[in-house]
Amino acid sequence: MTRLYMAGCGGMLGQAFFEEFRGDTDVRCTDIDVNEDWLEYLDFRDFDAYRKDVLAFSPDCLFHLGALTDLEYCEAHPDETYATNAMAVENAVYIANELDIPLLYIGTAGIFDGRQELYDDWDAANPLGTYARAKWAGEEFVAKNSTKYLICRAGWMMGGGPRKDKKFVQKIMRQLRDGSVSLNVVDDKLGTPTYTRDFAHNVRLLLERRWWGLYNMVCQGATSRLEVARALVTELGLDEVVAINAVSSDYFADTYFAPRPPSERLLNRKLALRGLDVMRPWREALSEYLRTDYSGYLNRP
């Protein structure tokens, strides 16, 4: 594949895909938020504009990357969420099928209800809130209607650095940069981190082998929010400076009111059976991420 069209490429995962493929592939990257000089404007909810731009580029593969990922925003804006996270995915399927090219869709661990501790590629989804329901609708549509597709499910995403990471690692890092010496972190949410750079590379390997289908794609090692926070503070050498207080999710109920499963832990069972799981242990990935993207970020003794 020599020409890739990446829609919704302005976020943390889009950054990783651009870095992974730009060296040896002709890429066109679009987003509604043009925050890089290598991005062009496109709202992929506009089917006619989306189709026109993709057909003009004539790619070998279509990556549909973007989504609304703030669960509280999604809960408060259901119509916008379904238009962005479900119906825009249908647009991508129609376009990829017209060109007879494969489609990459990014799934999420959030589609499960958390009643199990671990979920593999074949476990049944049961989405809880608006975000999860819309993402599951997108995944189902791709699987049922695409000619050739990859669905790669991510977990707790980390990547993109201070500019693009809007997830857990950046929220903790911002508190530390602001001088916090006491962090309240939930102890009742389980999951698996996903390092965007490893994710993008693992997708490349699947594309090169043309192994279509659905794959869980998360870092090795199940964990919790509390354990990730502790590992982050240790990696930064702040164990003696910063206290981490374990709290229940009820502590943040007013801020984080959208439904979340108690466990979003994924197993890369299918990747492992294929012999193609190159996702590193989450602690190793977190260490690299902090060294490469947050060097000099903390202004504290």
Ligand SMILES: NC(=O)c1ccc[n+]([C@@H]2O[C@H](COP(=O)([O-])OP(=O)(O)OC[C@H]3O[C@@H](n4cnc5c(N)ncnc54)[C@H](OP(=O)(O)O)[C@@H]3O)[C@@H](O)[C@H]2O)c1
Given for the second form:
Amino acid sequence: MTRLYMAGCGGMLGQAFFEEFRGDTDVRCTDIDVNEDWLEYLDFRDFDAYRKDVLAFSPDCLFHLGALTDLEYCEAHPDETYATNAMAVENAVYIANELDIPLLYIGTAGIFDGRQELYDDWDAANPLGTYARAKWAGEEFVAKNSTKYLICRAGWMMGGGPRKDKKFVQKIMRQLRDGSVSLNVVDDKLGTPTYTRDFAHNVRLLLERRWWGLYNMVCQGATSRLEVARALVTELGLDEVVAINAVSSDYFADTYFAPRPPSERLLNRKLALRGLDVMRPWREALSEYLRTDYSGYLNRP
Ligand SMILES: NC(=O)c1ccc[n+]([C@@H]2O[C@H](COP(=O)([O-])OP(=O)(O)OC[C@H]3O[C@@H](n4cnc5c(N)ncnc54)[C@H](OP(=O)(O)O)[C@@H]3O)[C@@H](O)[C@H]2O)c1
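Would you mind generating the form predicted in complex with the named molecule now that we have the form predicted alone?
The complete assembly is shown below, putting the previous chain first.
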């Protein structure tokens, strides 16, 4: 692979993909949010514009990375969500098939209903909310219609640092930076963190081996929001200063009104059986993430 087209590359995961692949491949990175000088504007919902841009670059592989990722926004805007997270993926499939190149799609652990504690690559999806339904529709379309594809499923994403991280770590870090000494964290949500840098590297290994198909791809070790928050506070040396209060999801029902499964824990069974699982334990990944991306971020002595 020497030429890679990365669509929707301006977010948390796109940053890691750019860093992973820019050194030894020609990359073209696009997004609707042009927040870097290495990004160009492209709305992948516009099939003609998407096709024209990818064909002009003539890549060896198409990475369709982007999506709407705010679950509450998706719940409130179903048409926009299906157009972005499902139908734009159909665009990517048509384009990759026309060029006869492989397609990478990013799936989500959120497609399960949470009745099981742990899900491997062969468990059946049953998406609960609009975001999850649209992402699952995208995944199914890729699996049924792509000639060559990788679907890599991520869990609770960690990456991008203060500027790009929109998820749990950043939400906790912002509260700490604002001087909070008491955090309310849910104790009824189970999942698996996913470090964007390890994820991008693991994708590279699959591409090199050309082992197409579906792979769960999360950090080692199933956990919970509460445990991640505790590990984060410990890692920052704030155990004596910051109290963590366990609350149920009902506490945040107004803010986080989109349905979420009680468990979205993934197991990388296929990657492990292939001998190709390089995803590190989540505590190790969290520690590295905080050191590399959040050093000096907190206004604390
Ligand atoms: N974040 C997670 O916890 C998580 C978990 C599992 C799977 N995933 C999947 O991982 C992938 C990457 O997500 P991420 O975590 O990097 O989220 P992100 O930081 O929100 O990045 C997604 C990027 O896609 C862009 N985008 C949205 N609509 C677009 C369009 N029509 N055309 C082009 N670009 C568009 C977004 O722009 P705007 O910011 O302007 O919307 C954003 O820059 C997504 O497919 C997501 O579903 C994420």
